[in-house]
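Let's start with one chain on its own, the form predicted on its own, as C-alpha cells.
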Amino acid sequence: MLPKIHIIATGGTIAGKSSEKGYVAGKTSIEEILSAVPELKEIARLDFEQFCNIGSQDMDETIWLALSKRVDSLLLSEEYDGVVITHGTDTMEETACFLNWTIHSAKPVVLVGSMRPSDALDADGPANLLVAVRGAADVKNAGKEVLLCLGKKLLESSEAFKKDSHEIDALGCVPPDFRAPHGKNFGFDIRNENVLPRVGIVYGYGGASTIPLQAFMDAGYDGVVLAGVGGGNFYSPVQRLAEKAVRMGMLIVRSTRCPYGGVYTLGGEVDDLKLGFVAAGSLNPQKARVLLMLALTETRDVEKIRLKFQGVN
C-alpha cells in the first residue's frame, strides 16, 4: 500500500496567480495545485487542507504555533506517514526551523515552494511538489530534520537559506554547527503555548542608529538578535546600548549579516562572556531569532541559552 501523506497549504508563490504588475501570492487553492500534478497519485495516498493562503512575508508566530500543533497531531496519528506543507519561499527557512525544533514525531516533514506563480507557463511548483511528496513518502527521510524543497532538491532546515530573490534555484546551503532532527531530545514543547516571547532583529551597518534597539527596549521585548557586521561586530553606540539592555534583563544574541562564517564566543572582538551576550554560531539572524524565542519559553538563564545555541539540550 502506498504511504499516506497529508498536505497542508499555506499559500506563497506556489499558490500565486499572475497580475499586471507581476503576481499575487496565495490566490490558488490547494485543490487547483494538486490537480496540476496527477502523477502524485502514483507516489502516495493524499489528503489535504487549506490551512491559510498568504504570502510568506505575512507568516508570523501565531501561525507557527498553530501549524506546529497541527503537524504534531497529524504525525502522532498512525494514519499518516508524512506531511508536506506548501509555503512561500521568503520565510520558508524560519518556518522550517520552528517546526524542526517543536515537532515531536520523527516522520518526514517537507516544506515546498516555488519561484514562479501557479499559472506561469514555466511554473516550477508542480515539479517541486513531486519531489516534496516523494521526500515525505520516503522512509529514509524519517529522523532527518524538517526538509525544504525548491529547485527540485531537498535541504535540511539547519543548512538551508534563501540566497536569491528571483532564481529558480533560490535556496543556498551553509554548513551548520549542529543538526537537531525533529522528534529528538533537543526539541521544545510549545503545545501549551499560546503566545511566544517577543524577539526582534537589529541590523548592523556603518554608523548604525541606536533607535531600533532602543525602541525594542522601550517596548519591553524579551530579546534581540544583533545582525552585526563581520563576526557579529556592532557600531560602538549600539553595542553600549546592547550592554545596557542585558543589564536590564534583555537577552542579546549576536549573529551576522554575512551568509557564511558565523559568530562565535571565542576568537572574535566581543567578549560575550563578560558582557552577557550569546553567540549565534552558524545560525543567521532570522534563524537565531526563532531559536531565541523558543529558548525563552524555557529559561532566561543566559548560560542555558548559550548551550541551546551550541545544540545542547
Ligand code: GLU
Contents of the next structure:
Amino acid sequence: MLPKIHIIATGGTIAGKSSEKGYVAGKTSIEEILSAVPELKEIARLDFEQFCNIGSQDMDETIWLALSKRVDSLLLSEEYDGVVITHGTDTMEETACFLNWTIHSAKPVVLVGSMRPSDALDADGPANLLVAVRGAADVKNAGKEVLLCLGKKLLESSEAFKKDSHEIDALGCVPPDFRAPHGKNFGFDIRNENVLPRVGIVYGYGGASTIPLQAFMDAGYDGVVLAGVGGGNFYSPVQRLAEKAVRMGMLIVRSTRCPYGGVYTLGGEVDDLKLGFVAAGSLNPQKARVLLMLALTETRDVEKIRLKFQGVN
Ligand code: GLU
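Switching conditions: you have the form predicted on its own, so give me the form predicted together with the ligand.
Starting with the chain above, the whole complex follows.
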C-alpha cells in the first residue's frame, strides 16, 4: 500500500494568483493546487486541509503554535506516514525551525513553496509539490530535520535560508554545523503553551540607533536578538544599552547579519561570559529569535539558554 501523507495548506505564492500589479499570495485552494499535479496519486495516498491561506509574511507565533500541535497530533496517529505543508517562502525557514524544535515524531515533515504564482507560465509549484510529497513518503527521510522544498530540492531546516527574493532557486544553505541545535533528542514541549515569550530583533549597522533596543526594553520584551555586524559586533552605544538590558533581566542573543560564519563566544571581540550575552552559533537572526522564544518557555537562566544554542536540552 502507498504511504499516507497529509497535506496542510497555509498559503504563499504556491497558492498565489497573478494580479494586474504582480500577484497576490494565498488565493488558490489546496484542491485546485493538487488537481494540477495528478502524478501525486502514484506516490502517496493523500488527504488535505486548508489550515489558513496567507502570505507567509503574516505567519506569527499563534499560527506556529497551532500548526505544531496539529502536525504533532497527526504524526502521533498510526494513519499518517508524513506531512507536507504548503507555505510561502518568505518565512518558511522560521516555521521549519519552529516545527523542527517542537514536533515529537521522527516521521518526515516537508514545507513546500514556490516563487511563481499558480497561474504563471513558469509556475514552479507543481514540480516542487511532487518532490515534497515524494520526500515525505520516503522512509529514508524519517529522523531527519524538518525539510524545506524549493527549486525541486530538499534542504534541512537548520541549514536552509531564503537567499534570493526573486529567483526560482531561492533557498541557500549554510554548511552543516555539528554545534547547532538539531537532532531527534533536542526540542521543546509546547503542547501546553498558548502564547510565547516576546522576542524582537535589532539590526546592526554603522552608526546604529539605540532607539529600537530601547523600545523593546520599554515594552518589556523578554529577549532581543541582535543581528550584529561581522562576528556579532555592535556600534558601541547599542552594545552598552544591551549590557544594561541584561542587567535588567532581558536575554540578549548575538547573531550576525552575514549569511555565513555564525557567531561564537570563543574567538570573538565581545566577552559574552563577562557581559551576559548568548552567542547564536550558526543560526541567523530570525532562526535565533525562534529558538530564544522556545528556550524562554523553559528558563531565563543564561547558562541554560547558552546550552540550548549549542543543542543541549
Ligand atoms: N510573500 C509571499 C510569501 O511568503 C511571497 C513568497 C513566496 O511564497 O514565494 O508567502
